[in-house]
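Listed next as structure tokens is one chain, alone, in the form predicted alone.
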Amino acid sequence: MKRILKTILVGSGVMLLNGCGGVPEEKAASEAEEKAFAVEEVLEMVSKENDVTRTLYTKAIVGKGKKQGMKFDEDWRKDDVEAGPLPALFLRGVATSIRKSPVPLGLYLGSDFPVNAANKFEGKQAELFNQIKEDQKPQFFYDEDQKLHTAMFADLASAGACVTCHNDHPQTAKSDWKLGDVMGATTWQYPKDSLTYKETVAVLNSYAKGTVDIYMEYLDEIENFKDSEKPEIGDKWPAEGNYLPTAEVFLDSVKKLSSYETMKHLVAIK
């Protein structure tokens, strides 16, 4: 685990306070005490990481899982069910772990449409989201109610796997999704209104731990299937065969894909 922490860290930024890329320590660890941003430009910057691990747990794990006779249900946590975390059960497993680190990073998704009848929008979060269906633009905003600074951005129907999941599911409130719909947002909220280099560095990083939390948790649940073919693990993926990355392989591909858009809000000069 520590091993795998550290990759998916170094990749978030966190490299930057050990001097690394061409920073001094002394410079770094000044930064970090001193350099703020806007709790909308941290919220936009973790909402980004977000997009691209779910876009690839999505299409590359629970897509082409399927494809290969892989299984993937809300139940998954229980005993008697084989499988893995849907993608909103996925992105609520990383949601749980950042609730339980000391970051006070809050994460849900809802929708005006949600299978989950506790997920759906109400007064100014369902407000905003219809300005969201509408131009897919973020939407920042205090709450007054929670004293959180709050944000939402568009959950697009990415993937055959999202569409059909959510048009088949007994209890959706709606069963005519389509590739590219606004299916809901994803809503992260702060307490404060700016945070400086080291508090942006942890929102970070407990959003990364939160990723290889959940994404371990699935792999030790295939240890123990009794009945269903359990993939193998190592350095292919489910396009392959009957595949399935570690965690390490798999957060290494999210880290390439997100890192360089993180890094350079990090070290652009205010």
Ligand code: HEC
Second form
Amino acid sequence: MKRILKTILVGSGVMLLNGCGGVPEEKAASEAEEKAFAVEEVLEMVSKENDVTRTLYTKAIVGKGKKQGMKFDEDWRKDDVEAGPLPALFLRGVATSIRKSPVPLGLYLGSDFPVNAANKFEGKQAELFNQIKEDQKPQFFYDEDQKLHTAMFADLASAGACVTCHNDHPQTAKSDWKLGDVMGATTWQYPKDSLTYKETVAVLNSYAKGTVDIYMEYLDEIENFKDSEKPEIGDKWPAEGNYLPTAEVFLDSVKKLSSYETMKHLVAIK
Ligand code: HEC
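I would like to compare: after the form predicted alone, may I see the structure of the form predicted in complex with this ligand?
Okay, now the whole complex, with that chain kicking things off.
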């Protein structure tokens, strides 16, 4: 929230300076309003949303759900597999939904020692990922080939389930992951170097819609379970028993845990 306030303040600072420099004040003001956020800031915001969503899904749904006997599988979409999506596939579901939306936001989860060889970083991203592993700081660059502004953020082994599942996976490229390790990075891409408030909200909304879409697909899958016991879907979580939250309850928790609402309010005040 502090960051966002700062942005607005810096934004108005620019307006004042432009005013002194002889640029017609109105024009300068509308320009500052037009382009409210640098692409780096927006990708950082959406990546924070993703951190919260991803941790909530991994811990509260997959981690606790497994204790209730719920299953999660990489082949969860197959008809004969009665299971939910693994965290990485949940993320891919979000990415697919965003890709189908009109928002030109790209999302990809990669690693240097992936379970799925298709997720191995290459080229510039592989280079920057080495840096991320050292200091866990985000990396930003302009991808000349794709003509896309690109941001990479560390994906940490934030739950015991990340470590055990990857270490034990038959296709794993590394079997000594530890809690807290940088297991990979999320790569985000956007074609423009700055975004208006409207475009920023559209990015955040398309991410949120992506989580709802994939979560609903999971609930639809459950609906079609034939042999497995179906959890009750409502306002309770797997920590309390054989329950799953509705998509609305899930998204609500994400919003409470992140600064999403705060940002929306600030945008609304503007
Ligand atoms: C129950 C098993 C399981 C759990 C739990 C799990 N993963 Fe994965 N993860 C996988 C599988 C399988 C893939 C490959 C999916 C695919 O086909 O792209 C994967 C993919 C990934 C990738 C992309 C690179 C790769 O290995 O293919 C990263 C990074 C990753 N997971 C990190 C994590 C983190 C961090 C957590 C915890 C927050 C986590 N995973 C939890 C099984 C798991």
